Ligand SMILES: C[S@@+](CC[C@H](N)C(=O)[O-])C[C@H]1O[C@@H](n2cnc3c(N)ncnc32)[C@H](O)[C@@H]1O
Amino acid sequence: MGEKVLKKNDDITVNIERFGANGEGIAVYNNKIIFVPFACEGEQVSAHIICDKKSFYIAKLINIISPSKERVKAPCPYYGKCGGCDIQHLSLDAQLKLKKNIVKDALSKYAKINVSVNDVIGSEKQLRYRNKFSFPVQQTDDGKIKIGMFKKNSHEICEIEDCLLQSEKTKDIISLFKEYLNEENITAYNEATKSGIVKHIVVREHAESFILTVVVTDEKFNNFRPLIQKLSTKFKSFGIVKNVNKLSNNVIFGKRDEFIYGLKELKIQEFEISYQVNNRSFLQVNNEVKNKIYSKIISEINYAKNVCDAYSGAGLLSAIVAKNAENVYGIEIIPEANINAEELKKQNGLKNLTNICGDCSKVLPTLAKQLKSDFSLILDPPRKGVDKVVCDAIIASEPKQIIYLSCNPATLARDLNLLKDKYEIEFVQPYDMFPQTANIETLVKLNLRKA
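Please supply the coordinates for the chain just given, on its own, in the form predicted in complex with the named molecule.
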């Protein structure tokens, strides 16, 4: 293309050569990459440069000159404004192909691993699949209350009435909550003045029930009766928890939870296991896809004398595995989740399950030494992946097989790079746990290489 050096605020017409790791379009201009969110591979678009960095530009999509045949009309009216979804403008087929390529590219780029990646296993629901939402609540300078989502890379709220990734209940919960704040003259948080009471609402659901956590800045605030009355007009089975967070940082929850009303926990029965989760324990957000993944994990454990489930959360997977294994060890850092896991163990009479509350980087090296190589290992770490100490302990202790479930292809690839000399990859299976977003869940099975 032209010789001109592009600068911030320039307009340009470009051809989108490929998709990036976050589903954005990528064009190249004078050997410098331009990220164009919401543009598709193969399109010609006009875009406005909004950021000029040393090695890349970011441009805002202005006009699609020649649309891709994979482009569809995004179902959500807030798409592109609310900072939530990134690929609603792609057909389902294109979303799944993109995700497979993101995993393939990450393995090749960060680990020089060029294995075949299976086609992505889809979600039954492409919308309304999430079981948890978290919306900031803010008061503008002119006193208006806004509930919604933060716009991308900002703390400005895009006000929403509904979110198509959440359940049908969302719309009613948002509107009743807003009515409650307005009628009771309850203030919402104003980031500029650091004043106001309600900061966030977080809802965790299962089937017809939900627990609403109201995050407030004032521990004395207790005016929940009108909210209970309002929610009772629409819903039969719900609970309310107050959480106090006085800090003005990016963390949603403060340390203190106070039970206010109704359900304290959601009762769930799956895989012949009964368990309960509270408002804070980790749950995979797409239940149907989670069940597909767990079923696959169970069927792939072919050495079940000792199984170590590292990063075990509220313990459901450890418990399911314990039904068919001799000894199972779950390791989880969050004490509340560990309490849930212990309840689950007792309730289901799983004497062969040991739940350890601690940091995998401290617990796993010792446990791995004890078990020698006589165990199978499940890894399901948070986005930042597995600590290097944990990878070192795995390499030293040589568990017979590893089943690694990851929600971040880049850190998965980084970790597999450390393990690849000792372990052979049997399969890489991505799952569409998060339709309409570029996030991907990937299951990898690794077998210890024969000496």
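Take the two forms, find the largest set of C-alpha atoms that superpose within 1.5 Å, and that set is the rigid core. Since we're looking at a predicted model, the values are computed, not measured. Positions refer to the first chain, counted from 1. What changes on going to the form predicted alone:
The two forms, fitted on the rigid core, differ between these two forms by less than 2 Å at the CA of Gln138. Once the rigid core is used as the reference frame, the Cα position of Ile339 differs between these two forms by 2 Å or more. A two-part rigid-body description fits the chain between these two forms; in it the smaller part is rotated by 12 degrees against the larger.
Could you drop in the structure for the form predicted alone? We only have the form predicted in complex with the named molecule so far.
Partners and other molecules omitted; one chain follows.
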């Protein structure tokens, strides 16, 4: 492409050779990678260098000279401004192909595994699929209140009236909440001055009901009656919770919740299990895809004699599996989550479920001896993946099969690299849990290699 050395604020015309792991376009200039968000594979674009690192550049897309046939008009008016979606500019087929390749490339790069990756199982809803949102609320220096999404890599809010990934309720909730703040002269948080009352609103939905958590800095704040009245003009079934967070950090919730009005929890029944969730609960944001994944896990367990669910959290998957196996053991290190799992067990009368509060790396070897390694293992870890000491414990414990559900292809590949000598992969199945974003959920089944 020439000998010129690029630097910050330079403009350049490049050909996008491939996609990156976050859905950005990748070009190469003098053997140095240029990441161009919102550019498509196969396009020629003009871009503006905004970051110059030792081994790569980051550029802002300026103009599409030669558009890809896979490029579509993004449906959201805030796309490219808010920090939410990455790939709304791609057709559905291109999105699914990209996500399959992200998984395949991660396995090749981090685990040196060249295995067949199944086509991505899609979501019936490409928009309006999320059951939860968290929006920051901020007040500008001139007193204007903004509700929206943080722009990428910043704490500057992109003000929105609606989010197309959320339900139809979202627009009304945002509008009514903003009216409430303005009419009652309630201040919102200002990061510069560390002043103001309301910091975030968080909503979880199920069916026609929702719970709204208002995160505030002042524990004495209690002016919620006007909000209740406003929401009641549009909605019949909702709850309001106050959460107090006085800290200036990236954590949304403080430690203390105070119930204000209406619903305390949302009641759900799935897979013969009754359970409750609130805005603190972990629950996959796409119900339809979650149910596809859980159905697949049930079919692979296939009434196994013993199943161990590591990283079992509040116990929902353990409880579902207990309806489809002889004996189930849930392992969770966080005491509060283990207490919730016990309550769920009692609520559903699951006598074949044992919840264990402890470290997987210590519990698994003991449990393996007790079961004589005659068990299947389910892994559903957080984004950081499985700790190496847990992988070592798994290898020593020799479960007959492992079913690994991951939301991060890179850490999934890292962990499979540790397990691959003892286990062979039966299938790798990605799911489109998060349409319009580059995030992907992947289910992998591994079988113990024969001696």
